[in-house]
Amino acid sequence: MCAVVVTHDRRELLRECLGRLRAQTRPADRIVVVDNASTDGTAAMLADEFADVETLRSEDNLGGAGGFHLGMRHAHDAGFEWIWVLDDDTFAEPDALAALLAGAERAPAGRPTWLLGSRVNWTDGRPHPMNGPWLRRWDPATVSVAVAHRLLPLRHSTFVSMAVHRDAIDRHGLPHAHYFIWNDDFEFSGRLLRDDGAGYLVPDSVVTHATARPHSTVTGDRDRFYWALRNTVLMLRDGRAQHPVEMALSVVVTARWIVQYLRRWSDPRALRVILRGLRDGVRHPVR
């Protein structure tokens, strides 16, 4: 098991994240940090305090998507069976990794288990609104079987804490680096779990997503909404992450996002963010 953490200019959060990884009851066999061109002393902190952690330094900020693409490719090339990806503001409970691996062991027979996700809370212990699980609620038989194994069947998952099996990468590839940030994990996990692979939420694997506040796509950083919108359009054009009915639902959800975003900000800048996201989602090449 290799843990991959992506960071950019968040030295103190990264220090806590790595300390939590070191304290796991079942430690990762290797920890890799992808440093996206940090300028806040992250490199010196890693060298001084985390000599046991492997660092991949990028001279450019590749975003979360590019960082996970780089780190997962590195771990896959090194031969690891499972790759556990985390944000730098993910604080894992001591048994989070042990619980994920135990979930893989007790997963139902049938489709190969390619993805495992943790329960993601905010700092007050409530579920984080940005990282709620996307479950296969429309498939009662699958839900029933998974619950009997103390799991919940996933349709999509989050890079806040996601374990990916190397066979899934062999078949479906890595995260799309050009997504940069937001909805990159939704697209990647959707692609893995659309048809032939199974993914499960492991409820007893718990992490805290230590964002400044418990935001959602609409209530988060107003400029990052551009990436959420652009990448949703790209994902719909690509067509590999969702079935047609799911794509139609994504259109409805995205339209609702736009309305909520305009109500929240209601100024010309908000409209420019939306128009730019839609334009670039249509124009950007699908890879």
Second form
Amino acid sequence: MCAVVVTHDRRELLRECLGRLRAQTRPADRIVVVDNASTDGTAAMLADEFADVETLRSEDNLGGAGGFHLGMRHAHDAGFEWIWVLDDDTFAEPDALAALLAGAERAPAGRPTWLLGSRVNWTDGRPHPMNGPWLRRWDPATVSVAVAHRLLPLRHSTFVSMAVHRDAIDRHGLPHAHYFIWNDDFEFSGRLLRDDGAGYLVPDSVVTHATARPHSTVTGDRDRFYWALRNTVLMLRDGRAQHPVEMALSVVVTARWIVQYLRRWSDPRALRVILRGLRDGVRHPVR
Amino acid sequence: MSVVLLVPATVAGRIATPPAGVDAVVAATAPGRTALDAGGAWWWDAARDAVAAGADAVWCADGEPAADALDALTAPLVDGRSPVLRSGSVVDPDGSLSRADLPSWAADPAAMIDLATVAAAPVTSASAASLLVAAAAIRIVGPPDPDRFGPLADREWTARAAAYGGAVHRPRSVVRRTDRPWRPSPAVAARHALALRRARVWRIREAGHRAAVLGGWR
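Having looked at the form predicted on its own, could you now put up the form predicted in complex with the partner chain?
Up next: the whole complex, starting with the chain shown before.
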């Protein structure tokens, strides 16, 4: 098991994140930090305080998607069976990793278990509104079987805390680096779990996503909504992450996002963000 | 807690000794009738009588319960929750999970996650083919309406009961059917699924899915 953390200019959050990883009851066999061109002393902090952590330094900010692509490729090439990816503002409970691996052990027989996710809370202990979970609720038999194993079947998951089996990467590839940020995890997990792989939320694996506010896609950073739109359009054009019915639902959800976003930010700048996101989603190469 | 087990007459003769924790076994329907062709309300009259006679709960089973089925149903939940309905799994005679008897999951991610830690899930409606009902629900929630909801009358009734006092599914509790269940024709399944939609028990997507499963399309 290799843990991969992607960071950019958030030294203090990263320190807490890595401290939590070190304190795991079942530690990761290796911890890799992808430093996305940080300029806030992250490199020095890593050298001084976390000499046991391997650092992959990028001279350019590759975004979360590029960072996870780089880190997962590195861990995969090193031969690890499981790769646990986390954001730098993810604070794992001490038994989060042990619980994930125990979840893999008790997963139902049948489809291979390729992905495991943690329960993602905000700092107040409630589920973080940005991080799902996206369950297979429309498939009652799958839910029932998974619940009997103290798991919940996932359709999509989040890079806030996601363990991926190397066989899934062998078959479906890595996250798309060109997504930069947002929806990279939604697309990647959707691709893995669409047909042949199973993914589960392990309810007793708990992490805190320590964002400043418990924001969602719509209520988060105003300009980052561009990436959510652009990448959703890219995902729909690509067509590998969802079945046609799911894609139709994604279109509906995205339309609802736009309406909610415009209600929140009703000015020309918001309109420009939307138009740019849709335009670039249509024009940018899919892969 | 005194529990009365209600089973179809065809099953009652096969239960030599009551499962652990059960005070009495009652044949709840006329011979040859099953949960579906009795209108999804096969259990109601017997349940009402049992509660009137002092039972704390009635356990409806359209088949033979596994030895540990009641323990699995009544195992503690998180945060001291005590719902009025607890449904279990139903397997067909060949051992496969009966998809027509699976419950409807509640759209509450936090509760789903909390309850999954104890192998349970919150539901909004369930089948009476494997269902433990607290006496309070029998007393307070009105009777099922088989004339309007046909084989899905149990679904509509459990939706009302769940809204009153909560419901969970415990998939480790298993009832095994002894005979293949009667299934309605696709047209009948569609008509009653639509009635459930109109009663706001199911949303349109679930009504379509359920009609397809019940009617044998998938």
